[in-house]
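The data below hold one chain only, encoded as C-alpha cells and taken in the form predicted on its own.
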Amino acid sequence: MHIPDNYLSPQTAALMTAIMVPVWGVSIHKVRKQMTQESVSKIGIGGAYSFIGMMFNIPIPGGTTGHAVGGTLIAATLGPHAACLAVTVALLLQALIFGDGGILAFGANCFNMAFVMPFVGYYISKLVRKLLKFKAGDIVSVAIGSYFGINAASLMAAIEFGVQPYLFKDAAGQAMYCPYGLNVSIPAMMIAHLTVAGLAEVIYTVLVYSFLKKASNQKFYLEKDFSRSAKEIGDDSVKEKKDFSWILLLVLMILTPLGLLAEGTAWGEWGADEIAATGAGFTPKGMTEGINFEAMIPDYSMAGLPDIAAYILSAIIGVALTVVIFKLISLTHKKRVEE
C-alpha cells in the first residue's frame, strides 16, 4: 500500500497532502491536551509496532505481496490521533531512509494508512464494543476494526491509483502516471486485501493488542471513560505495573527476515523498470521523468550484509529512531506542561 513516487500526479500528491496538514495539526492539539508526558512518550512504541508490522510481508495470490500496518491497534491503545502522528512518522521514516513510499506520495501514504485506516478502524471497533458485553469483547471489536480499516484505506490508495490515467494524458494518449484505471485498481487491491493481508492485519492487531493488555495491564484508550481528564488519566498510569511492550518489539524485530520469504512486489509499487512489464506494456512517461529519491538504505538492503542481517538492522534502525522522536516529542510536552 506504500505508494511510489510518480504513480499519482504531482497535482494529485499535492492535494493529499493539502488534506494531512489540517489532520496532522489537530491530531497534535489532541494529543498535547488530552496525553501526558509519559503516553506521549508511548506513541514511539505505537508507530514502532506499527514499522514492524509495515516488514512483515506475506505471499498475496498472483505474485504480489501484503502486509499489516497496524494502524487501528495503535487507534485502540492510545486513541485515533495519537495513531495518526505514529504511522506518520513511521511512513516518514520508511520513505526518508528505506525508500519504502514515495516523498511526493508521502501525502497519500499518509492520508490511507495513518488517517482513514486508523480513524475507520477505531470508531468500527468502539461501535462493536458497544455491542459486545462479554469480557473479550475489547478483543474482538479491535479485530474487526482493523479488518475495515486497512480495507478502507486500500480502497483509498485504489481510487488514488485509478484515477490518474483518466486525468493525466501525454500528448499520445497514454498516461502519464499510473496506468491502471479503476476497473483494475480496485479489484487488484481489494481482492488482496479483503482477503490476505486484511486476514494478516487482524491476527497482528489481535496478538499484539492481546500481548499488550497482558504485559502492561492498562486499561486502553478503547475502553476509557473519554470525559476524564488528561490528568486523570495520568494518574491512572501510576497506578499500571511494569510495562513490557518492548519484549515483543524485541521478538518482532529478531522475527523479520521472514518478510523477506514473500517473493514479488506488492501491487502498484513497482519499480519504473518494471511497469512494463506488469502488463501495462509501456512505461508512463511520468514514471521516466520523474523524482528519484536515493534513500540510504533502499530496501532495506545494505552493501556488504547479508539479506538478513541487513533486515533486522532496519528494524533495529527503525524502530530507535521511531522511539527517540517520540521520546524527545514528550520532552517538549513536559516543558508546555510545567510552563
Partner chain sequence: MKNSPAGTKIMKTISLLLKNDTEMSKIEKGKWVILPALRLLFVLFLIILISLSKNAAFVIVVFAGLVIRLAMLKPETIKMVVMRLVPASLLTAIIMLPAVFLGNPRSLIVVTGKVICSVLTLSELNASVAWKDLTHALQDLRLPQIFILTIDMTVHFLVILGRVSNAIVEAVELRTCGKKNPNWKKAPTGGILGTTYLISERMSRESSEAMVVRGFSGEYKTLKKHKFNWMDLLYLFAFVLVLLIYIYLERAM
Second form
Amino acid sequence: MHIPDNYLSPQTAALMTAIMVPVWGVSIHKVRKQMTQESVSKIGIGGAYSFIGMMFNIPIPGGTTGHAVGGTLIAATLGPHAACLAVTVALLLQALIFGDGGILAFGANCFNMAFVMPFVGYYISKLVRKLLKFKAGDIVSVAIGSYFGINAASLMAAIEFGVQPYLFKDAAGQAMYCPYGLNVSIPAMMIAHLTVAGLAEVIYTVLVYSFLKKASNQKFYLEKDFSRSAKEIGDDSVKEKKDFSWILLLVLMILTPLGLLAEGTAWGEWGADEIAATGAGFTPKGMTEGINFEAMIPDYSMAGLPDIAAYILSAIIGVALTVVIFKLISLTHKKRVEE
Amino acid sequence: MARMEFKNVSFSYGEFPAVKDFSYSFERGKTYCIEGPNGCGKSSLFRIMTGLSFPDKGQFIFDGEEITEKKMKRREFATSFHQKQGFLFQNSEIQLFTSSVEDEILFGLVNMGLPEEECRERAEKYIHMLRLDHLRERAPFNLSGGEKKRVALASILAMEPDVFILDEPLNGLDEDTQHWITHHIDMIKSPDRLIILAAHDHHFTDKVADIKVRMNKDHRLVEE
Amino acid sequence: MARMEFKNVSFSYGEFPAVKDFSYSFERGKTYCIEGPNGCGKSSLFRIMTGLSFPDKGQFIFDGEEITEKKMKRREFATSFHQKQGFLFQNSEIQLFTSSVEDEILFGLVNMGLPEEECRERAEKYIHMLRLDHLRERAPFNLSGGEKKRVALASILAMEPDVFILDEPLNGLDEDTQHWITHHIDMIKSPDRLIILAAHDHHFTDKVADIKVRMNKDHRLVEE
Amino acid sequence: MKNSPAGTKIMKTISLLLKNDTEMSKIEKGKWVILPALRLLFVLFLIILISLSKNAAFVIVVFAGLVIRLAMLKPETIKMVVMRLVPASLLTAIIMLPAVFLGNPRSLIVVTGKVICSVLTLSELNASVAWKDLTHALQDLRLPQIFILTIDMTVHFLVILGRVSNAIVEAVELRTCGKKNPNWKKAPTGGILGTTYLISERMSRESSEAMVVRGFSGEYKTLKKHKFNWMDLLYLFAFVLVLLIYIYLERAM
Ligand SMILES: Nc1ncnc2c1ncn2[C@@H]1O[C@H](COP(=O)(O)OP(=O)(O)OP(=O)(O)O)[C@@H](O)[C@H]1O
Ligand SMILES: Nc1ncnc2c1ncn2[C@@H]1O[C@H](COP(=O)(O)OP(=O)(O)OP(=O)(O)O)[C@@H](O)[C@H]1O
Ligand SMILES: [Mg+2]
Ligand SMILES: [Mg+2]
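Switch from the form predicted on its own, shown above, to the form predicted together with the partner chain and output its structure.
Whole complex next, starting from this chain.
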C-alpha cells in the first residue's frame, strides 16, 4: 500500500500532506495530554511492530503482494492518536532510509495508513467491543476492527491512484502519473486487501495483541472504558510484572526474511522500470521526469550482502530507530501527569 | 493578595523527589523560616521561588501571576521578576563571579539601573557593615569560607529588594557576623517586605522568624 | 612527645598573610577547638597540619619529624603521613569525587589497604550511622548541601585515624546530625587520639573541646 | 557593551554542553557486568575495523548493532549520545559534500556512516561504563599510572568546570536581573569566563588534594576484582563475530 513517488501528481501529494498537518497536530496534542513520559517512549515499540509488520510480504494471487500494517493494533493498545504518530514514524523511516513509499507521497501514505487505518480500525473495534461484553471480546473486536481498518486504508489508496488518469494528462492525452483509472485500481487494491492482505492484518493484529496482553504491564487503551480503573492508561505505577513486549519483536525481526518469499511487487508499488510491463504499455511522463530520491538502503537490500541478511539488518535498523525516536520524543514531554 | 503562593507543587530531579505536594501562601510583611532535616527540599523550594526551577506539578504564583518556564523565557518578564528578589545561595562559593569584592557588590546595583552615585554609596555602606573594607580589592574566590559568605550576603543585601530569600545565611559566619545578621534582619523587616530563610539553628530562627514552616524528610509540609 | 608542634609558623598566600608567628603544641588524647573570626587563618593552619601547604617561616613538626615540602614529595612518606590523619575540608563539596556515596566512603578505606571484608563492614557501619542508607547509590555531587556534608563526614570518620582534623564539621547539618556528631566526637576520644576542630558555634565547642585555641583577626594566636 | 548578551548566551551554551557531560557520569546501571578493559578494547577494535573497511555493507552491519544497543538505553542517555552524534555527522557531511558534485555521492554516505559509527561506539561506551571503571580498564591494560592520572584529572576538571559554570550562569542571571543590556563594564563576560575557569581550576586542585589526604598514593586501588564470567565470553564471541563479518564482507568485494 506504499505509494511511491510520481504515482500521484504533486498537487495530490500536497493536498494529502495539508490534510495530515492538523491530524498530526491534534495527535501530538492528545498524546501529550493523555500519556506519561514513560508510555510515550512505548509508542516506539508500537511503531516498531508496525514497521516489522510491513516487512512481511505475502504473495497474493495475480502476481502482487500485500502486507500487514498494524495500525489498528497500535490504536487498540495505545490509542488512535499514538498510533497515528507511531505509523507516521515507521513510514518516515521506510521512505527515507529504505526507499519504501515516496518522499512526496509521504503525506498520502500517512493519510491512508497513519490516519484512516488506525482511526477507522479503532472506532470499529470500540463499537464491536461495546456489543461483545465477554472476556475475550476485545480480541474479537480488534480482529474485526483491523480488517475494516486496512480495507478502508486501501480503498483510500485506490481512490488516490484511480483519480490520477482523469485529472492529469499530458499533451498527447496519456496519463502523466498513475495510468490506471478507478475501474482498475479499486478492484486491484480491494481484491488483494479484502482477501489475503486483510487476513494477514487480522492474524498479525490478533497475534501481537494477545501476546502484548500477556507480556506487557500496560492497560490497553481500548479497554479503558471497560475496566474499573479507567484512569490507568499508560500508567506504569502498577508495576507488578516486567514488560516483555520486545520479545515478540525480536522473534519477528529474525523471521522477517520470510517476507522475501513473496515474489513480485505489490500493486501500485512498481518502480518506473517495472510499470510498462504491468499492462500499461507505456511509462508515464511524470515518472521518468519526476523526483528520484536515492534511499540509503533501497528496497531493503545492500550490495555485498545476501538478501536475507540485508532484510534482517533493515528490520533491526528500522525497529531500533523507531524506538530511539520515540524515546527522544518522550523527553520533550516533561513529566507531565494527567490532571 | 499573597506575595507567593504554592499550590500543590511537586518537584523532582529526574527520579529523585525533592518537594512533594507543597501548598502554602507566603504573605507580605512577614518573616518565614523553613526548617527540616537535610535533604527535605528547602533549597529546591527556593529554586522554584527564584524561577531557577519549575514545578513538575502544581503552580507557583508570584504576585498573582503563575511563574512558568515559558514566561521566564521572555526577557522582560524575567527581568522584572528577578528584580523583585534577592537570593542567597546555600553554597555562596559559586555565587561570586567578578574579580573584586567591590565589583561583586556593585554588579547587582549597576544592573538595577541605579545612578552611579547611589551605587557607590550603597556599596560603601554594605562593605562597611559587613566589615569587608580590607578585602575590597581582593578576588572573591581567593577568600576564606566565611569571607566569601560575607561578600555574597553584602551583594544581596545591598540590592535591598522587596523579597529576600536566604538559604542558610549564617553558615560559616563568625559569631559577630551572625549577631549582626540577626540584628540586620530585624532592621529590614517592613510591612511590604517578605523574608524567607532556611536555617538549622533554632536559636536564630526563634529570634527572627514570625512564622516557622516545617518540612519532613518525606519532602512534605508538616501541618502544625 | 607532642603529636603536632608549631614553632613560629608563618604562612601567607602571596602578599596576603594567613597565619603569623604561630607557636603551639597539640598533644595526644586531647580535643582542641580553634576559634576566631572569619579569615583569621584557621583553615590555613589546617592546610599546614595536613601537609597540603608548608610554612613560609618556622617549623611544623609531626610525631617528632619536621614536615617539609621536600619530604612530602617522597610518595611513601606522604602516604604514610596522610594515613595517620582524617581531614574534613571546610567546603566538603569539593572533597567528594567519586560517582557514588558508597564508593566515596570506600575510597579512603581501600587506600589504607584494609582487607575487602573490613572495608565493606566499616563502610556499612558509617553509612548507617550517618543515615545515608537511602543515598548509597547516588552521585555525591547531586545531593543537598547537608547530605554532602554527611557523606564527607562519613568518609573521614570511617577511616578511624589517630588524628582528626575537622574544619567546621557542623556547617549545614540538621540538628539531629549535629547532636549525633557532638556525641560521636565524645565517643571517639581516646588517650591516643588527637582531635582538632574549627567551629564558630560556642555551644558546640563548649561541649566537645578540652582546650580552646583562639586566633585573632591579625592571624595570631591569642594567649589566654 | 552591545555584545554582552551574546556573551552570556555563549557562556550559557557552553555550560549546558558541559552540564550534559557532567550528567554523563550518571551512568546506565547495566545488569551486564563486562570487564571494562574488554569493552574498551572492543571499542578500539571496532573503530579500527570501521576505518579500514572499504565497504558500505560492513558499516551498515555495525550501525545496526549500535542502534539496537542505543535503543536499549534510557531516553536521557540517548539524548546525550545523539547530541554528540548530530554535530559530528553534520560536519562530516558538509566536508564530504564536494564529493557529491564530483559525481561520487556514495562516498558521502560511506564516510558519514563511518563517522556516525565511530562516534556512536565511543559515546555508548561512555554512557554505559562509569568513568572510574574506565580508569581501572586503562590500568588493566597496563598503561602508565601517570598517564591514567592525567586523563582522570582532566576529566574531573571538565566535570567541575561544567558544574561551576552552570552555577555561575544562574547567579549572574539572578543578579543581572535579566536586564536587557546589563552593564558589563564592571564585570565583562571575559572576566566572568575567566573567573569561572579559575574557580574550576581551584576546585579541581582542591579535590585532588582531598584524594591525597585520604591516602591516595597515585595508584588506583579497587575492591571489585572482576571475575571472568560467561558474559565476558559472550563479548569475546562478539569480537570474533565482528571480525568474521568484516573478513567475509571485505572478501566479497
Ligand atoms: N542536583 C540534584 N540532583 C539530584 N537530586 C538532588 C539534587 N539536588 C538535590 N537533590 C535531592 O533533592 C532532595 C532535596 O534537596 P534540597 O537541596 O532541596 O534539600 P535541603 O532541604 O536544602 O537540604 P539541606 O538542609 O541539606 O540543604 C534531596 O533528597 C537531594 O538528594
Ligand atoms: N586561596 C587564597 N588566596 C589568597 N588568600 C587566601 C586564600 N585563602 C585564604 N586566604 C586568606 O587567608 C586568610 C586566612 O584564611 P582562612 O581560610 O585560613 O581563614 P579561616 O580562619 O578559615 O576563616 P573562616 O572562618 O572564614 O573559614 C584570609 O585573610 C583569607 O583572605
Ligand atoms: Mg539546602
Ligand atoms: Mg575556614
